[in-house]
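Consider the single chain below, provided in structure tokens and representing the form predicted alone.
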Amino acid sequence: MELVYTPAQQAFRAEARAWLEANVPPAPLGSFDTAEGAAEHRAWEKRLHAGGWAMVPWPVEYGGRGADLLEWLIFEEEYYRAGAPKRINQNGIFLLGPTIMEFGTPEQKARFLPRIASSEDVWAQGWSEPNAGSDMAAIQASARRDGDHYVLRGQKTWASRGAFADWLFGMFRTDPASERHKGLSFLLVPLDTPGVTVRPIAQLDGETGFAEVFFDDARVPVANRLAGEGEGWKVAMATAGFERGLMLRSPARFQSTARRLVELCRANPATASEALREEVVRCWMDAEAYTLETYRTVSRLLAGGKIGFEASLNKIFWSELDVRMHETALRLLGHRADLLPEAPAAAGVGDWLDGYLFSLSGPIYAGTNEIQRNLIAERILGLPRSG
């Protein structure tokens, strides 16, 4: 591939930059883990959609812009450069949307995708269960077929965005005699269905970014199933590939953090030892390396390729880089690192502490890094399973 932007791509970048400069809110929105912040973020998503920037690589008929993945990368670079808000509907636009594109029927695409693009429907992720954290093959929540409906029983936990979402996607066991990854189906569940109870989970900061979801004979139409009955594992692995490999964590996010880290180092010469300066440079180089690797992956996809188990390599790389960049920032801040942004002496501290706390979840969500290392060992390196 040739790393030179075409005139059309340069024009696309200029258009995106101009729109973002004119429309990005001047002050940060509230946390989307609160009711008030969630409402502000929904309003921002609708503004993005009205401007034609909600999900640039999706087809126009589904609420997108019809751009290709290279243009999506360019848009993401401009989005983070402009300091635009985080995406409250990232589960829908980055994970479920591509999954519906691949496995949905024409009716499902027409029904769900436009409402995801416009954030009329905000989606929660329903993977984990109390006894099936990152081991999705251990899922026990059941879906019993009853005519044109499934009857759901069981529980999901740590449902991302669950507290303020409208829908949940996840796997349910439709064959009670099945084990592990067999007999599972991928279902789309409205969270206002009778028999569904959402219980927010308070985080360390008291906000509710996650939820427990209980299913007590909740009835969901069979039309809400993606792919065939019992094919849920195949669908979920595609969703997980999008999550680990490309869409959820664009390289622009880490380039932005790396640029802020360089600025922080320059602003704190008293604590910036030679070792810390070298670590800042290493973080910046790694963020650039992840960007180049993503451009290579996108070029391969545009040529007809697929994302395979190399998504596990990406997930380990970006999640550990995120932790390392925030750890370096806290060391540069020294004794002021523990100050919250609203503290009287917190000038220049920024949101590094919040970012560090969130980065710690990176090696856990989207499948723990231990699981990813097992996948790499078995599926890429061909090593035998441990006894």
Given for the second form:
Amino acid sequence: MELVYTPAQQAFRAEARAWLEANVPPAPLGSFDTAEGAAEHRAWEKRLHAGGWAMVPWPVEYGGRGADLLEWLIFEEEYYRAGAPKRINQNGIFLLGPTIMEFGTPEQKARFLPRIASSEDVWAQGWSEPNAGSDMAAIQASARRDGDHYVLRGQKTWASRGAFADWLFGMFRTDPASERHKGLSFLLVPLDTPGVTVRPIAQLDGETGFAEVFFDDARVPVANRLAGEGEGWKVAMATAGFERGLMLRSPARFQSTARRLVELCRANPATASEALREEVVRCWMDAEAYTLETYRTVSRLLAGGKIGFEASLNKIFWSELDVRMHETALRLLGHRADLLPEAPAAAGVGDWLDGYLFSLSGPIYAGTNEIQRNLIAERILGLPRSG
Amino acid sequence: MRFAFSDDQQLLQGAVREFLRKECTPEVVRALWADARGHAPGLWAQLAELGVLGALVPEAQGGMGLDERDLVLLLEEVGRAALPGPVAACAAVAAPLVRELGGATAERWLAALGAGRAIAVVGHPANPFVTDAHLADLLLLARGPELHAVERAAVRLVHQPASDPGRRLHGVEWEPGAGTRVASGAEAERLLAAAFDRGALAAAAQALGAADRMLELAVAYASQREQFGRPIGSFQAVQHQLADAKVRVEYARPVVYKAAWAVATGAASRPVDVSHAKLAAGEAAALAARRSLQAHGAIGYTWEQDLHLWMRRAWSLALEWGDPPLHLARVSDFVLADGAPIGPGRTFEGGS
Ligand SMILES: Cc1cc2nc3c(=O)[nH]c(=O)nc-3n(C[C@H](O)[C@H](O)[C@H](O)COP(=O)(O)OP(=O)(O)OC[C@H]3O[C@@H](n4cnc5c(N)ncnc54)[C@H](O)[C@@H]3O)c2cc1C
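Could you give the coordinates for the form predicted together with its partner chain, as opposed to the form predicted alone above?
All chains and molecules follow, beginning with the one already shown.
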């Protein structure tokens, strides 16, 4: 156990910090759940990519930097430290990218990965359907084979960034006689395909953060299928593992929220009761614990390990920490907790309310925390199966 | 940067786990509870043989010459077995203190401690009562800004029965003298601060092992006990309670391991890391205890059921070497200070 950075890692940190200092936009970008904000974010991603920092751990040939996962963690720390914008293409860079690296053909890797790294293609994730939420194996959207195309019918819903994305990945039933986990295939669908209709849905914060997507005999080439026909479930489980696990929620994100929370606490001595101060300190401790566990996971992965069901522990920990941090912040803000960011009296603290609303979705998306608890109980603790 | 244990470290942990699984069964623990001295010389000698007692004793004195990064895994096993007696007190706190004292004290005692021929415990102001003082040949006792080395014949002990019969608390009365003083002033303060952090780390590591074991007991029981025609462990209400405890335990683990690194390397972050570890592991163990008891139902509330061996251990570990408010205050003072070095990139020294 050597918990010190090597000189090379320190040099890497310095390089990342210098670039970010020179390039991070001075003013926050608009929300990427608005058309304008989405455009600003695409421009930022382009700049990040030109600087060589878009996908730190990916191979150079796919638009990455060829760094290892520890360097990725260091980069993430610097990224959040610099207050750089959220990544509009999270689904592409953190979820689909690793999935294509694991399951894609060489042609698919060459075709999709560089455009994901540069966020030229922004991706939406199409698992959920109106009748298939937690029970993902219940999906009905179908893909009927017709020569070298699939013909898609049905509906996906709650697709984050769906309103502004270019492509959607998701599971479709390719075997009409199949049930549950069998007969599903993982398809990559351009959202401008004739027969595809995207209808934005306003979220709790009023912005069109997700969309429902309708497929009405939309034709997609068979070459857009990842892995074999009928192997969709296996691929989707890998993607879901990335979502709960390492990539999507890097610890630096929670550390920077914890740091802002500490600053808020210090700036508001009148509302910072003993109990609230204690909760602030506990939030900081948990953000550190999450960071330490991630370093441990990365050390294990670098030694050849794999992420398994422990991704479910991860998911519960970060999502509940995020809610607690924002609840604590709102209590520190007192009556100002009610103000939207644009309210003149909000004086720069309105984004806590935004963050709070978003944090509330954490225990729901990426598989609800109840589903994660089921998995921990049965797959990690080894309790008997329920039901 | 590598946050992982070596194969050697894990092998040693496995050997100690296996040994304690066989030799420190719940029956053995209960027999020691009933024993007048609560001490098993045979077990003690075998722990010395395995290298546990001499882990922090230099090789030149016949010890293993390891550091806290190795010992933390062994202390976890001590907790997992609810092993009675002063193993942690002696191996993790007293032996390194004697080593740091050096001089005549080290010459006289260090090799004997590592070999299991002598037992030493530390009386620190954080612990009003000294655990297992009745077994100690040597007591290292604080008095104001001084540290004294006192043999047992020179102290009067008042047993204070407490919840965990595997750890006997004693009030200690004694007279300091020039002959017993082994350190004073800043030197004594430094030694006592290091002993405090070692003690708190050892408590955290044991709590982690105890928490693991309590969850294991809950899973075993809930898998076999049937109600409504099904194992109770197949009910989500039971599953989710245990899953939550598992989350807390697994996120206390890296905190304890980082604290072990900080103590072993003398990192500047040591006090905060140790306090964080003590809180995280203590709370994880408390939650595991509660959830495991609940899963057991009334049988868990009996003296016959083994669960309380670890529950009692968890309660007492939470209070020794600084209770939760004390450790929380240490972390708060760091986190809420002006210009605290916190946030992304500040977790390890060498980040910046
Ligand atoms: C902000 C946000 C972004 C999202 N983005 C996407 C996206 O990009 N792509 C996508 O496909 N989906 C997305 N989702 C949808 C998300 O994956 C689903 O909401 C989630 O899987 C739960 O499904 P559901 O909403 O249908 O709830 P349901 O499955 O109907 O569940 C409702 C409640 O019942 C509980 N429940 C259900 N089954 C069980 C069970 N077996 N045991 C215990 N409790 C159970 C759930 O935990 C939940 O509390 C997003 C959701 C949110 C909130």
